[in-house]
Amino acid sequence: MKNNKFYITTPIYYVNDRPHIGHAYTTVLADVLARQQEKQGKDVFFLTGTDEHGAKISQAAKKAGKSEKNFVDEKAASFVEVWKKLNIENSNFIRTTESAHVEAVKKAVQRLFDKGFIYKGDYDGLYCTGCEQYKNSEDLIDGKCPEHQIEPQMMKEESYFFKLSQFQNVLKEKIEKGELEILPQERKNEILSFFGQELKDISISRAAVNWGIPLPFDEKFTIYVWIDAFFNYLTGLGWNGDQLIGSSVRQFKTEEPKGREASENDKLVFFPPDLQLMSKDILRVHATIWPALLLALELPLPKKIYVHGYFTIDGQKMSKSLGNVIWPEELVEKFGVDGARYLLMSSLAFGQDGDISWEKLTEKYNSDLANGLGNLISRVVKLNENIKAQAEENESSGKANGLLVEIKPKEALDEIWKRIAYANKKVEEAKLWEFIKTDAEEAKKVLSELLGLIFEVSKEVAPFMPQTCGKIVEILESGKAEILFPRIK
C-alpha cells in the first residue's frame, strides 16, 4: 500500500495578508497534481495550511488593533474561504497554532536537544523582517533583501543554534545524486552553488518574540518561526513529535471540507513527501535547514521539490503599493471557477516566471475557452442534433498526461488545446453544416470522430476543471448544447 501512496504538500502560508495569486498557483496546481494522482489510482494525501507565529504576524496584528490570536483566526479562514471559492479538495488544512502542532514542535526540539544538535551561543548578525530569515551580505543587493526591498537589521542577542554546518557534505551529495530531487534543473544548479559556500549554523530560537512557540528547554525564548513552520508537513499528517502514528481517516480534523480522504489502514504511513511545490524565494531553506532537521531526528527527506515562477503584471512586480494586485477571488468572480483554474495554470511554462494582465487573461479565456472549448462543443453538439451519431473511441496519445508528471501543466494545456484547434479546424475545413444535407453517412462519421475526440479531451482537461468535465459529459449524453464559457468583453 506504502508505494501507492503519493503525498503532495504546499507550503504553508504566512497569514500577515489574505491570499494571493501567487498562493492560488501553488494551491491550485497541487490540487491539479492530486487529482491526477488519484486518477492514476494512487492514494492521496494533499497537504496545504497557515504559517501563523513569528514578529511579522505581531507586528501585522497591532497595525489592524487586534490579538494574534483573533488576527491569525481571520487570516487563516480567508485561505479557507478563498480555497473553497478554487474548489480545491485538500486532505487536510494545518494550522501551526493547533495545540497538537505546538506540542509535537516542543518534543522534536527537545530531541533535536538531547541528541546533541542544538547549543547555545551568541548571535550577531544580519536579520530580515520581511521574509524572517537570516542573511549574509552576499545575500543582499545594494545592502537590501532582494525580496523585500528592506535593509536588514543588525540583530545581536543570546541565541539557540542548530548544527546545520554539520549536514553540508550529505545534504550536498544527496542533491547531486537526485536522492532529494529539485527541479528545475537551474534551480538545483543555484542550491549546489549555495554548497560551494560554507554552511553556517542557524539560530532557532528568539528572545525578543513572544508570538511562538516556547522553546521547552529555555521557556525565556520561542522557536524561530522557520523551525516551527517545516514541522507542519509532520504534524498535518498526525505527527506527535515522537513517531509517525499512521494516517487514520479519524485522526484528522473534519471541520473543513475535504474532497479525498486519507485511507482507513492505521499502518499506512504517507511521509516522506512524494513532491514539494513552493516558490523560489523559499528553495534555499527548504534545501538546507529542512532536510537536515530529519537527517538530525532520522526520518527520511522529501523526495521532490518543484519550484514555480513568479507572477508579475504588465512587467512589474505585484505590489499593493502599485495598486495592480490580482485576487483569486477576483479571477472567480469574473472567470468563473474553472475558467480561473484554467488561467492560472495555463499562465507560467515549467519553473519560469509569467506576466499576466486583466486584459491578457481576458483576452485568452475568450480565445482559449469562449472560443476554443466551448465553441467546439456547442457547434458539434448542434451539428449532430439530427444525425445522432455516437462518439467514437478516441485514445489519447498520453502527451498531456506525461507532461502533467512531470510537472508541466502549462504545457499539458497546450498540447490538449492542439486537439481542441485540430477539431475546430475540422468542422471549419469539412463545412459540416453543408456536408449533413449533402452525405449524411459521411458526416455521421467525422461527427463521430469529433464526439470521440471532445469526450477524450473532457477526461484530459478533468483535473485542471473538474466541474467542466462533468458538464461536458452532461452535453455530451443529453445531446443538448450549452453556453460553457460565455465570451466575456
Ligand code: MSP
Contents of the next structure:
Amino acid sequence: MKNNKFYITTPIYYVNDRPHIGHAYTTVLADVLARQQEKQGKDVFFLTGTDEHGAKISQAAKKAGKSEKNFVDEKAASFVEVWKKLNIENSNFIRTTESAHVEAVKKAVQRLFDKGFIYKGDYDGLYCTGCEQYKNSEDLIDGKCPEHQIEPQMMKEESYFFKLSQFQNVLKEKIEKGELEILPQERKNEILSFFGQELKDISISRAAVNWGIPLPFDEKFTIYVWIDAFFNYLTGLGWNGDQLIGSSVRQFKTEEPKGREASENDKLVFFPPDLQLMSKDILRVHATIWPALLLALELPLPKKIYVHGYFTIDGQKMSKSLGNVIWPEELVEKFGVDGARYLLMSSLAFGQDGDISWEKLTEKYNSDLANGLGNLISRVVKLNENIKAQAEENESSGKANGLLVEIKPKEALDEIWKRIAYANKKVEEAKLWEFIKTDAEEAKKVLSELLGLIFEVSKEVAPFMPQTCGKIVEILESGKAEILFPRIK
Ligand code: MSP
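Alongside the form predicted alone that was just displayed, please also present the structure of the form predicted in complex with the ligand.
Below is the whole assembly, all chains and molecules, this chain first.
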C-alpha cells in the first residue's frame, strides 16, 4: 500500500446546540493538518459531521418545541454554516440521520449479531444522558457526573450486549505497541492504566429511546447512539455496511483522483483513518468500543488518535448557564476568519488545557497579527517602494512544518513568530529608514533578506491562514502595502 493518502477525522458533534469554540478548535485543527498534508502531496480526505440520534438530542428538540427532524436539520445547518465562516474545507459532512448511514449501521450491527458478538441480557446501572453513557459509581463525584453536573438516573432494562470484554487483551497490546498510537503520551498511559481494570461488555440497545436507529434483529429497541456514531467514520466514506476494506481488498494508487473529488467507490481506500482528533472527554470510548467494533468486523484500526486539551474561559468551564460561551462566529466577526483561526490554533499547547478570554484574545491579536505580522509587511513594503529589492531565496528551516506534523500547532506558530520578531527587530536595528537615504546598496541587501523571509513566512502560515498567505504574496508582488490586520480596541 502506498503511503500517500491521509484520512483525518473530527468527532461528529452532538446537535443539541450550535457549535462553540471547543468544536471549532478540533475542526480548525483538522483543516490545518489537512491543508498541510495536501501541500505535501498527499491525497487527503477530511471528514467531519454531526451526531444526531439519542436521548439528549430528543430532549433538546422537545425543549425547543420542535420535531426531532426539524431540530436536527436546523442545528446541523448551523454547523455547516459556521465551518464555512471559518474557511473549513472538509471533504464530506456526515450526518447520522442520513438514510445511507442508517442502512449501513443496521447491516453492520446485524453482522455483529450473526457473528456472535452480540447477546441478550439485563442491564441495570446509572445512566448519564449528558454523556449518553452508563457510569460506574467510581466515575461520579458527589453522586454527580463530573462532566455534566447531573445525577445519573438508575436504569434497568432488557438489553443486548456487545462482547467488548473479549477484545481487552488485543486492544491493550495494540495500544502498547503503538499500532494504535495515542498522543500525547500521558493520554496513552491513562488508557493503558484503564485497561488494568476488566473491560465490561457494553449495552448496545435502548428500549426507552425512540429517536435512534432500530435494532435490526429486535425492533423494540434502538441502537445505542455511540455505536451508531462510531460508524460515521466508515459511512462518511460511503461504506454500505458490508464491504471489506483494507490493503487486502484494494491498493491505493497515486493516480487515483484527489480525495476531495474522489468518486463514491474510490473513497473507501482512505480507510483506516490516519489521524483522529478529539479531546479527552471521548478518548476512552475511542480507544475501546470503536477499535473493538472494527476488529469484530475484521476492519483495520485507525493509526493515530490525538487528544487535545480543553478550553476554559476566564478560568471557568464554558457553559451556557454561566453565559460565558464564546461562539466561533463572534471570533470571526471580531478578528476576521484568519484572525480567528490563528487565535484558536495558538491557544492550546500540546495536549494541555488552555484558558482564554476576550481580553487575552484581543491582546494576542494586536500583538501578533496587527503589530507582529501586519506591521512587518507594511514596513518592508513601504521601505522597498524606491529601492525595489528582490526577495532573496532562502531555505526554510522546516521547523514549523515539523512541529505541525507532530500536531503541535501552537508550537509551530510560536516558531514562525520568532522569525517575524527577528525580522521586525532587524528593520529597527538596521535603521533602514536612514540607511535608505545614505547607503542604498546596504539597505537593498537587508531588504532582500527580509522579503525572502516574508515569503517563507507566508508559506509557513498558509495551512493556518490560507487567505492571509494569498494576500501577502499579492502585496509583495504589487508592492502596494495594505493593512492585513487592523488594530482592535
Ligand atoms: N457526539 C460525540 C462524539 C461522537 S464521535 C463518534 C460528542 N460530541 S460533542 O459535541 O460533545 O463533541 C465533543 C468534542 O468537541 C470533543 O472531543 C472536542 O473535540 C470538542 N470539544 C467540546 N468542548 C470542548 C472544549 N471545551 N475545549 C476543547 N474542545 C472540546 O462527544
